[in-house]
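A single chain comes next, written as structure tokens; it is the form predicted alone.
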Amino acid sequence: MTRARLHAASPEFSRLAFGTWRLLDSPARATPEGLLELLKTCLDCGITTIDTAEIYGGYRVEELVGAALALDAGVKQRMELITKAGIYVPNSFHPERRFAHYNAAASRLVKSAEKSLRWLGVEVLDCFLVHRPDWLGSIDETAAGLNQLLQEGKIRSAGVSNYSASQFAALSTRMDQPLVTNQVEFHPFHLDPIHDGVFDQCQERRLRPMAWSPMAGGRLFAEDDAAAVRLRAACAAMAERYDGASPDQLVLAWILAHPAGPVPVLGTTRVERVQAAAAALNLALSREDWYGLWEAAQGRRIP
């Protein structure tokens, strides 16, 4: 698998990332041994980047990832870790919390990153993202936390997730080191990053975005969703031109084809889906077929 930097200031990552958002939904992968087996499959396919977050699994997924990596030092040494922080909700660890809220203040980000280091069992994070923009947080406060983590060598690079182009630009003005990515939702049913300036900004700043939920949270496979049915039919009609590629492979190829160079974050816990996703990197959609999938997903022709 090809590798790439998210930005000149970032480490190298694999062109696909293994996402852990719904890891605990799979009993087979909700143990260190079960997860380690899947991580070995990822490595066999060239997927070396793990994407996780403090809040995932009710604040339990990072601990599981760390326990799995602790079982095999060879696997641990070959993986890059990206995690996120900034969302805080009532949970069993913090029953005193009354409401879900965002907090990207410097002290909170530093505390969360240090906790992630402990749970994941590493001394440095390859990339640390602010999970959501904090509406009550100043850019000075947020940047101060990220800059401190960079200066102390606890993270190799910093970025954001779900930021608008203007929010990204504002925070960038206070950073000592460039932000390296903006992780946003992107797939044929959700085109906001193309139209709201996020992907334009990524190209302007020569950074790669990350694309979460590339299969639209499983919507691609829904039987009662008209748009999904249309999209799968369009994929089936063009599959012969791409060596019989499956709908999920063609959708990944569709995402990868955007000139911003998105890094899709896979959400599957199935070995065969991971292997199929890795094979999608060999697909090069024609321009016409890319727009054909757009048309099928949107249910209309381009303007």
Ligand SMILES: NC(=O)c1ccc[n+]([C@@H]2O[C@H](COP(=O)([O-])OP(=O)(O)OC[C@H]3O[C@@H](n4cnc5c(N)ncnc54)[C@H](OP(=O)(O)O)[C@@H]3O)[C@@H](O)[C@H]2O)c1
Given for the second form:
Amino acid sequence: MTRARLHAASPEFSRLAFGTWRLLDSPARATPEGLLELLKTCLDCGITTIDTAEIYGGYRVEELVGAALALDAGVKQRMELITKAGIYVPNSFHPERRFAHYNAAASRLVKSAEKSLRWLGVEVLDCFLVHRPDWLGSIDETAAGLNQLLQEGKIRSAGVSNYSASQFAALSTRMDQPLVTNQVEFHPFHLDPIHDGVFDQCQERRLRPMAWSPMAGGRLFAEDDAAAVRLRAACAAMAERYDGASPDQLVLAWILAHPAGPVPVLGTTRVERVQAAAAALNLALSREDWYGLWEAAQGRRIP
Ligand SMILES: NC(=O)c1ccc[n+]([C@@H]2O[C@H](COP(=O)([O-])OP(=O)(O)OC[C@H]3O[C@@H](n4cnc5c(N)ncnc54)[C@H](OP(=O)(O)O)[C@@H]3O)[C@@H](O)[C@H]2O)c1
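Starting from the form predicted alone above, please write out the structure of the form predicted in complex with the ligand.
Complete assembly follows, chain above in first position.
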């Protein structure tokens, strides 16, 4: 599989990342052994990058990922780890929390990254992202935390998630090293990054965004969703031009085709769907077909 840096200042990652948000929803993947099986499939397909977050699975997924990696040193050594922090919600581990809140203060980010290192069982994180903009967090505070982690060698690169272009630009002014990515929602039903300046900014700064929920969180496969039905029909109609590619493969090809070079973060927990996703990297959608899928998803022609 092609490998790519998110930015010249980032380590190399695989062109697709494996997302871990839904692991605990799948009994087959909620154990270290079950997850290890899927990670081996990822590696066989060239997917070496794991995307996780402190909050996933009620703050339990990082521990699961760490336990799976601990079972096989060879697998662990070949994988890169991206994690995120900054969202804090009341739960059974944290009954003292009254309200869900964001916190991207320096001390909080450092504490969370150190906790992620322990859970994941590694000395350094390949990339650490601020999960959401903290409306009460100053850019000086947030940058101080990221700069400290970079300086102490606890993270190889830093980025953000769900930041607007202006939030990204503001935080960048205080960083000692460039932010390497902005992980945002992007798929044919959610075009915001094309229109709100985020993907323009990524191109301007020569960094790759990461695209979360590439299958629209599973909506692509809904039977009772008119836009999803239209999009699947459009995929089926063009499949023969792409060696019989499936709708999920064509939608991945659609995401990959954007000139900002997004790295899709896969959400599936199934071996065969990971394999199909990896094969989608070989598909090159034509310009007209890209717009054809846009038209089907949006239910209208371009303006
Ligand atoms: N930064 C952020 O704020 C943020 C937010 C959300 C997510 N993320 C990251 O992005 C990753 C992916 O997000 P996501 O889970 O929403 O991804 P997604 O791929 O859009 O949705 C995954 C869901 O779709 C189903 N699915 C996938 N392929 C399918 C197919 N061919 N047929 C039927 N169902 C299919 C999966 O079920 P199966 O497991 O059964 O295949 C799963 O329930 C997360 O794991 C996380 O790492 C980041």
